[in-house]
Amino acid sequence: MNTLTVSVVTPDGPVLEDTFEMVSCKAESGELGILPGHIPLVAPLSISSVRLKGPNPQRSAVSGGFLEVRPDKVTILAQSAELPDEIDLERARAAKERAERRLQAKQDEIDFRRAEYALKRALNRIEVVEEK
């Protein structure tokens, strides 16, 4: 079967590249599943898990960026990036509760923003290393 070679890059250096048979993430206008031979595409990633799929199927916690596709390569530039095995899962509850506390207090918009972002990060990751 025809293969991806799939990068995950972050500001902090390479997080995964390997070769998959399918990509699936999430973007800003929906979600996405690529194929070898997919037409080239860049587009915004929202706060999702990636799943790649093969023979060694892999699964990684992204908090936004950007997915760029070539016909035979995937690059995925994540402001953050995590595999299931990164993942501190006492640490996301803990950020999600904060998170949960700060939004019901009702702070300004800046706060509640911010409280919002945190607590989609927290969810993602939790659900990431909970389907692993």
Second form
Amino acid sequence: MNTLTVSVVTPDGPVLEDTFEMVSCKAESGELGILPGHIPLVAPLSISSVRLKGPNPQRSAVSGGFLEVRPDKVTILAQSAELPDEIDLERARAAKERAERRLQAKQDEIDFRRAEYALKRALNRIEVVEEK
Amino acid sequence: MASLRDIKTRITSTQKTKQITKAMHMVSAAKLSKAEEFAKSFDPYSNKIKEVVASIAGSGQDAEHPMLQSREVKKTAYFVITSDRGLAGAFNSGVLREVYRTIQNRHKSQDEYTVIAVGRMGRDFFKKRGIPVLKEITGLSDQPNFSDIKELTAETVDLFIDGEIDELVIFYNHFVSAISQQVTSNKLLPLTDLSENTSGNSSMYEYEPNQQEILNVLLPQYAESLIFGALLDSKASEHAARMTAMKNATDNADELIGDLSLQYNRARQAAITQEITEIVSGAAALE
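So the form predicted on its own is up there; where is the form predicted in complex with the partner chain?
Every component of the complex follows; first up is the chain already shown.
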């Protein structure tokens, strides 16, 4: 079976580098599945989980990222990316509640947008952990 | 001549100072190696993002984005990176002097510029001189995470996109080596030198959904990564500068202690000689 080298890189250092058979992720324009031999591609990712399939499947919660595909290599560049066991579930839940409170309070627009992003990130993290 | 006791006190106090500077020197050395490691782990990200941005910019089609366009400069923002604490030799004063001179030379009125300050030393410097500080961040840890600084960088880039500022210049200490740091100024926004470093093999990507959308996401991230890179660079410089400063202080203390010990011994010997003379002359008087 053909494989892909996948590396997930953040400003704080590489998070993951391994070979997988398939990458499945959510780009801003919709779900994307990448198999070995894909044409070179660049796409921004939404705040979502990246699922890496193969003998040792892996998931990662990604925010502020994009995807670069080469025929045998996939690089995911993200402002933050975590593996399920790195996620602090308590903290994510607290962040979710905080963001929800802020959204209820309906302050000015910038705060609103920021809270919305925070909520998305928190939900994404919780989802990645609980998917197990 | 100072009395024996006075000299002794000075020696002890210098020794205590030396102990402190020596400890600070070693702490900075340890922090420096960590900071270098940290800067290294950021490299893969910055190289990759640079590569992708360059490949889009160099793909021939005119990619249009406000962040790529130079416009008439009505307001310049200076992004100044300093440390929170002093005792680092010329680390802060070098950057601040450079910024201050640039501002004095380029601008006549306060409406033409603003400052974004990282680090307490920089913020206090500008506040004291009545220079407007638009945003500030202090108390960054020695090994900053991207999430610590993300808000500031995102807000800064937004300022440019919204047209509040027309130019962003960053000032920081570039880490050359453990004994040499260089004050560097870089024009960060608008991004102008993208296509210079295009490598040949990468300009055939497929873009999903299209180039424009990707630029919208990518360019702010790229600019943010540049700021973060400068910050890591400056942190490494800070530790290196403090290490050198503390090394010098320790050496100076050593020298001072040497001089004082010499003085102390001379004074001690003079006292002994005097005592002997007194005893001898006393005995001579009895004969």
